[in-house]
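The data below hold one chain only, encoded as structure tokens and taken in the form predicted on its own.
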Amino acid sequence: MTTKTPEQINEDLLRPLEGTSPRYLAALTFFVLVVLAGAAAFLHQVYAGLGVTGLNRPVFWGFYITDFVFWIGLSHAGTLISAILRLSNATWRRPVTRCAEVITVFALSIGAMFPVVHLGRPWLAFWLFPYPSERGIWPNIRSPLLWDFFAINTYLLGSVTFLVLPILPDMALVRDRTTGWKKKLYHVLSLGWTGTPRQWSRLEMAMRIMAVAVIPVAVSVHSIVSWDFAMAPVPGWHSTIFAPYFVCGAIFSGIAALIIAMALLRKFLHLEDYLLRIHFENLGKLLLVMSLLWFYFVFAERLTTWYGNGSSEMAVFWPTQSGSYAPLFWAMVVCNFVIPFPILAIKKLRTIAGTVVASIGVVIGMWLERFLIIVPSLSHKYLPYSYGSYRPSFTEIIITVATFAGLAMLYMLFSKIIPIISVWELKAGEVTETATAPALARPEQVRAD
């Protein structure tokens, strides 16, 4: 992919490790004050109750559940997409899949937290764990909260050693090249690395094993996800096909949100010559296939609704199409269709900037449709003595905002202890496209990186 020496791929992917500039410590700092907003506004809402929000009948649920679902689908765009690609020997790969892995930790782990935002009462969220306590009271296995957690837990814990697994080698790596305290942190996270032939073949193993285990975990969580509407008598909810609907849409926004990532990374960290113009091609090409996956499941939901005729289902379908949602829901299909298409069907357009733009799009349309799934649904229940409305309040929106504040400064702060890119793979990329990591990276190669 380049035609950089092995000294000079150290010295490119590891330059963030070694300096902070000015500017990484006042975009940092600024992430920082906002999540430090956000958590002031959890606090006060655990202080003053639920009231201080606009959650009340008959919508309970709101910006947090659709945080929840839009958090849970954007994990989706590293760990799965990290495994097919390896999984499929995809050379481009290489400078992708770590910053794609990346995301999935941090976007599943803050997706994790809104159940317990969303709750009136967080001490007591764990009521909802299966454990067995004195009062011999378990949840009911049929919930689908219940469901949900053995299903985040489960693809958090593969996702998080589908991450940590890769890293090895470059932990090493830093190790052999610095001292002092950054040289005793790093040997604890190598782990006892050395690059020792019997080590390599293990690693090369165990990696298989978590690509093929992690996609059926991937698709079976948002699965899940999606069951926590599917299972509910609600209008617009009841329907087998919120499952592949829900899959589809995980995967659309986590591709979206990786380019983005990707971008700016390429930016800010100056991998020009890493993250190139075929890697936001290729995952450009993706991206236009789930596009037209996502409006072929909107226009068939939407089609078999309004051909049922069903008035519960119509008094919710209605107000999307050309009522107070109907906005929203056309500017969703501008951000998830209308933008994206012709940017990513047209070859000359597919350009980096091109595809930035569609991925902008996307993440906000897809946020959009999360949104549309749930509130008016809820609005507008069976009959119409009881409709409602939902505005959110201050303190939902400064919650959301620092979500996705959180997840730039959980980046940064990962950028500055290991390699966004992952230096072994790349010079094993670089030998040969054959070239096997064994082969690569004796012991004594290892420690002269």
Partner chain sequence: MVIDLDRCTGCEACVVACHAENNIATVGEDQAARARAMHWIRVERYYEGEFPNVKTKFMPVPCQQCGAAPCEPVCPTFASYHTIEGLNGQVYNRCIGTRYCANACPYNTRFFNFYNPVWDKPLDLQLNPDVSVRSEGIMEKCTFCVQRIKAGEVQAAAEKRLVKDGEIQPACVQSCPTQAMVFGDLSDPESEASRLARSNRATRLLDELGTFPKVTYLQRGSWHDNENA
Given for the second form:
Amino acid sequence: MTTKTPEQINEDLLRPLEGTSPRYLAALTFFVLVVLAGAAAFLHQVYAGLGVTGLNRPVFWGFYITDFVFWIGLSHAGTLISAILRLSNATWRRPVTRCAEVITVFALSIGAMFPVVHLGRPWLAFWLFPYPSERGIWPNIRSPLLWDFFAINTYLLGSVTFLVLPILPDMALVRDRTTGWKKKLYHVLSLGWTGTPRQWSRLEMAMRIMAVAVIPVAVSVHSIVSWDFAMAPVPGWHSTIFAPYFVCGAIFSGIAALIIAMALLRKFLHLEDYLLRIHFENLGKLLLVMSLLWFYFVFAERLTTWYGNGSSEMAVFWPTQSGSYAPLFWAMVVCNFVIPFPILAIKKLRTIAGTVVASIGVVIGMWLERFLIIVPSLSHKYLPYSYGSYRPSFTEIIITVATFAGLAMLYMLFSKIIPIISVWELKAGEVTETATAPALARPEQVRAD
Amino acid sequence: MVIDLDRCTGCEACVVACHAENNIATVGEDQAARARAMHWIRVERYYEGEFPNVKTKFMPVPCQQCGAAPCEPVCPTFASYHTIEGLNGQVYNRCIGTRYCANACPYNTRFFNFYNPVWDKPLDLQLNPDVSVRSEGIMEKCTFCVQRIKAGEVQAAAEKRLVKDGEIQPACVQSCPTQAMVFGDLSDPESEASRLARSNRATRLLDELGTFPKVTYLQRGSWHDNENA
Amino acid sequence: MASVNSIYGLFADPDAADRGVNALRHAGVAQDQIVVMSSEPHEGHAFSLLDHKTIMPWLAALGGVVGGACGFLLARYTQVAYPEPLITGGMPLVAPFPSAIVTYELTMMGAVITTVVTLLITARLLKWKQPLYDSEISYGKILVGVLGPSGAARTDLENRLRSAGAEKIKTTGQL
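Return one more block: the form predicted in complex with the partner chain, after the form predicted on its own shown previously.
After this comes the whole thing, all chains and molecules, with the earlier chain placed first.
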């Protein structure tokens, strides 16, 4: 680690909050425009009807649900990883946790949008809320979509809390170091944080509880997303392996997204002294493990299907291996395994650039995986008379692209308002703990004096 | 319902009758080419044998009104549910268009309104007042002409009697020129439909999925055809 | 701020802050009068142990149990609340697995909400007007002080803080 004084750390990490460069504004404007294009496409879809998508019978789910699963998967980057690292007291986590948790909150929000975007009547999405209504009907708890509703809301609440709680001390820091309207703003945002030992110890305790709570929630969220598919008697979906398979894929894509985000932050916010090669290397090792796990799951799933040789299962199996979906399938294997494996396994290649290349491959590959889970199964469902195919429309593509721009936009805005690296945690990590600190005088002693 | 495949000639009169009875929109050529046509009952065509000795087989497929329907529990808003009479109800007003039911349906007999429905003139003049018109963004499917079932029950109740077997006919059954389809109450073991459903020629579509379909298909293949054949 | 009487020292060194806290305790200042503030947790230092006991984990567990109970009752009620049973797919009305999933999610939500509320209350957050604060804390100083000391003890406390290693001594209010 570098030996920076606390004051240097303060200055380095708070610098991004101070002003905006023309380059920043140009990039932000670009992303905002793309997001607006996506919003326009969605409004057009609401106005004209879902006919503007490429969906048809029998492929009733396409890009939107792919994006849904992909983004929810991506959201497993942050909170889950940061919680595990916190609990295991990995000291190298300190500069990493917040940028990871931010990905979670934003990716999850984006992902949670898609079930609404894909609805036939999105203006009625609130019917999923369990509230007593004049319609005299409650939502159906037996539907996996309701499980999604509960799981995503719990996870969103948990990960927002997980992100926000350790921000409070940093808000107080910014409050004290700024003037004018900014001071007032951060005064409110700090919730009156002063930094008494009471507050510090309560915060540590709350973070420990949250870390314990958020890990099983994260696992349950992606399990439930997988059960959206596994609950339906559709060949290729109706499988017990789906929940762990999806969770593994989610963490896989999540780490990849984190590595990309960290590399971008490092470059544009000049955090070369904080996000070090060792961070990329450690995350790269995690990514390698997940890549192997992912390969293992794909192999196990494919093997079981192939050996079982059920006619309806094989009708889905062959198009993905050697038929019309084969190019996508093998591209996925290349992106998720063939490219990342050697890069991450060979120490010389496990550099910052190397891990970023591997991560880009993984993000693309995992998106393809989601697509390949959904579409081939739906298009080859039982009765051959109803086989179909699917081609995304312009509307679906623009909305998909807009969500990537949306993440970039939110991330850029966030890093201007809140220090993207947790200042106090980093400083706490720099302190070499001294064994010579005197013990707290006991009240009895006080009285004896 | 019982459908005798050996009698079906594939004339598709049932499809036309169904469209007329149930106010099903004709989506037009473009949309039909994009696999968005809505036929609550369709006649599937399969070919047997090698050219030139090819035989065509026809199989009319309406909603199978499963006893344990995969489409029902996945609906988050109870739009798809099981009625007391054992039909798979579809409540259009509750539907928000997740299309999950359509994915869960192994028979692909659920249809989505990708656009607001339109009827080419003069089809708009023959809309059935007993059947609600569906809007864009919701699912619809075969109801076994529930409006006819209800009307028959009301009529019978008014005459203080039970519904007679064969009194109620969905549009497809009524229109079948070869009388390949028989509709009746499966809970009455003496009804014609129940009797045929016990035939040796009886099979059920994708029976192995455990959906308990209420449509029975009769077809050749059994070497000891009984008198029902 | 000026309405509260206080006396405090600013320390640069956490070890010195430790000595300052103990000096105040030896002087007989009650625990709830001693104020410590820092921009880092300084785990491992004695003053970080000042009222660190909390039953937060137990409250979180309790919140989880309450949340789970609400979840199960919600899942149950929403399925049986109709005059005619709404059967789907031949499942029982209160289907075990789906109810378990909803119960589980609301258990976790209950625990999370309880943790946050407990933190906000016991850490005395959401109070934007603090009686005593000094923005030098954010420049790395550690504040050790006494809230509402008696005027007579002022010099004694100042001396104790200074000999513990305080860089600056400040007072607020009518002292």
